[in-house]
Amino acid sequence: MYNKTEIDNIDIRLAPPADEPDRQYYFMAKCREWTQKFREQHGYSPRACVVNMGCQMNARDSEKLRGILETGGYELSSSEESEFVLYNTCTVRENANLKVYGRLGYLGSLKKKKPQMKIALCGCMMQEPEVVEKIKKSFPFVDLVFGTHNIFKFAELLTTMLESDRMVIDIWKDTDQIVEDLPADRTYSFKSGVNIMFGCNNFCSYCIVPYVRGRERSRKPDDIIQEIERLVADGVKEVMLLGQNVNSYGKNLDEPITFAQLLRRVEQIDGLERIRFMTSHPKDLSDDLIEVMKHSDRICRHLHLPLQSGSSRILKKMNRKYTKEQYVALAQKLRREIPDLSLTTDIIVGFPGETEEDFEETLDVVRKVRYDSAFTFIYSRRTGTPAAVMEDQVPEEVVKERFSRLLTLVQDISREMSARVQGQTLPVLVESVNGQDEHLVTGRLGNNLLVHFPGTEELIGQTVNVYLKECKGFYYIGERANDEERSEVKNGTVNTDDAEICGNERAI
């Protein structure tokens, strides 16, 4: 990765390099020339605002987009009144699209008052041809549109936009390219997502992601290890390995490697305290993966295992490739092999053709598995998916009533499961000063359950031992303990992340 001095020394009078990522650093240098001229003309640096609207893979992409903008000379901002605004979009649910259109209307009014403002759109939503046509027709003031497959080209596209007086659109239908080693502005100094693969081959009948993210592509294990080593050297204590289905990792490499084998390599990195991953598909969760988790001191005791439906009939219509009985058997095996494991899930209510009997099967699985947490969703019809044209769409009032019943059951069980570690002293990675009480700090157990306890901002990024005094249902009130009071529990036990991987295993 280039440093600032090396970028300043790039000769932009020469033709851009052909190889990546050198080519993108060349265009970052060109962008620096543009931002310098802007500063000289206006007396201040142009500001850039990147708004992430999607999953954790989108969040990681947004860190890279911010890093490229900062390297290109922009001053990063959280204000949508900046000189450059970029929406990194999601398209898993229709509401996500509608939110973007609503925000564009607001940005259009801002741009009328500030003509030098530039507006860009990227991400999964931009991979839908009808969306791009709507942008061209209804929002002609947008300056740049690109998708998921060529996000690494952002510096080049940004430069093209700055030199153009028309809308720049660059959408790739698919790619086999993986370009990393680009700058990133991380949200947290002490934890980071790491992409290990891209795309999805599962084609669940309700899911748009394989069409907008493409087919599975795995990164080389050596590249992943080197990235994590650099992150750890930069102060990162926790990494989240990201992929639409991490259980499929490595299958398409020239030298195949399993996800369990990759985890064993990641575990050996000195200085790394916690390893998380998202997301596992039940159809190919291996015994080897269970063994790795069972004996690891670094892999967090949490597994997100999406159910989607408890009915084998509906699961077949969803193209999930497992039955209710197979799923329950897997969950029971996980509970048996890793007793302190926190199991979480995704569940869809109202899939086309779902009957009351099908829904009762879902409730039955919830009672049997007893999830620590569950993300529950009302089925959202996505144009272009097989489910969108299925007959027997469930009436809205029926779906809402079922959704309410499911939510009540999930929450009741989750409160009971969350309380399991009350009275224990466990390690907490401190993330922030509490937003409601400045005398408290907030962190997460290894199982991802939130803990609030007295402390100051100096603790942010540190792992401290906390006595879990009182469970409040979905979080704990605690108090700091002495190091020698730490319980011998591997990485914790409950809950899940509040934003998951998009795709068939997606929580919004």
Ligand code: 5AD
Contents of the next structure:
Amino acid sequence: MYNKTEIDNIDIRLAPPADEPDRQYYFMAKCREWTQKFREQHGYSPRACVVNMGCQMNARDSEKLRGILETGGYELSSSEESEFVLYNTCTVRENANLKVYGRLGYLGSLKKKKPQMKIALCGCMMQEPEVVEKIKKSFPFVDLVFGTHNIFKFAELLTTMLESDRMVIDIWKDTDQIVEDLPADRTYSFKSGVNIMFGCNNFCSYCIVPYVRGRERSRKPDDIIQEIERLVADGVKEVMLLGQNVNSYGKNLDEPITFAQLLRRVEQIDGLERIRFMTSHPKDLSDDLIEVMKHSDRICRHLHLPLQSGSSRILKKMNRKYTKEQYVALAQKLRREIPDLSLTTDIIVGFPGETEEDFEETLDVVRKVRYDSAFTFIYSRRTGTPAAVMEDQVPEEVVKERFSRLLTLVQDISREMSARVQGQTLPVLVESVNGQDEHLVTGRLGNNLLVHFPGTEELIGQTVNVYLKECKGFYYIGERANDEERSEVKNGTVNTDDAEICGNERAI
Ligand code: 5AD
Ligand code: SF4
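Since we've got the form predicted on its own here, give me the form predicted in complex with the ligand too.
Once more the chain from above appears, this time first in line as the rest of the complex follows.
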């Protein structure tokens, strides 16, 4: 990674280097020259706003995009009235796309008032050719469009955009390249996502991800370890290892390694307190992984294990490669081996051909597994996926009615499961001052449940023991306890996402 002086020493009159990441640092230096000129002309720094619209992977990408902008001399801002606005889009469900179009209309009206404003789009949605066509036609004021495979080239694309008065579009179909050592601007000082792999090879029949994120590519373990060591040296206490299917990590490396083996290495990093990961595909979850989790003090007691449907017939049509019985047996094994584990899931309602009986099977799995929390989604037809052309798409009213029954069940169980640790004293990593009551701080248990307790700003980023006085459904009200008063429970956690509902992401 370059430091500031090294960037200032790059000679931008020379031709750009061919190798990465040197090439991108060259363009960041070029961007610095542009932002410096802007400052001289206007008397203030140009601001840049990156809007993250998707999952944790997308959020991590946004941190990297912000890191590049900051290194390029922009002042980071959360205002969409900034000189540069970048939407990092998602396309897993159609409503994500519709939201982008709506917000672009608004950005267009801002740009009319401030023509020097630059607007850029990137992320999964841009990998869909019809989307790019629509943007060209309906939103000609957009200045830059790029996709998921060439995100590492952002600095280069940004300088091209600054020098051009036409829409710059660069979308790659796929890549096998992974560029290391680019800067990132972390949202939290004390926790960070860490990509361990990119893409997905599973082709679940409803899912657009393999088409927009490409084939599975794992980062080398040494690169991952080095990144985490640097993060820890910079104050990070918790990492979330990210991949579409972390259980198949390492299979395609020159020297193959399993996810469980990687976890064993990550666990040995001094100073790292908590390790989380997502997402796990049930078909690939190994006994070795269960063993590593079971004996670890640092791996949070949480597993996100997407079910999608409880009907073996639908699971087959979804191309999930497990049956209802196999899934339930795996969940029961996990509950048996790691009793304090928090199990969460994703469920889709209304997949083509889903009958009332199929849906009842889903409810049955929810009752059997008793999820700590679940993200429930209404099936969304994604063009280009096999499910989009399947017959028997389920009528909207039927889906809505099922969705609401599922939600009620999931929430009832989640409430009961959340109350499991009431009366215990557990470590809480403090994240912020409470938004509604400044006398309280908010932190997370290892199992990802939120806890609000009296405290001040200085506690942010610290892990403190908290007595869990009262469970309020999906969060706790607690009281700080002495360091010695910790109950004998290891770290645990749950996940966050952009789901329509979630059992445990409730504010106070
Ligand atoms: N419709 C609804 N939900 C979907 N997901 C993925 N594709 C679709 C779709 N077409 C959900 C899955 C996945 C989560 C990230 O998003 O449940 O696990
Ligand atoms: Fe989509 Fe299935 Fe891959 Fe998850 S595992 S990203 S649901 S194709």
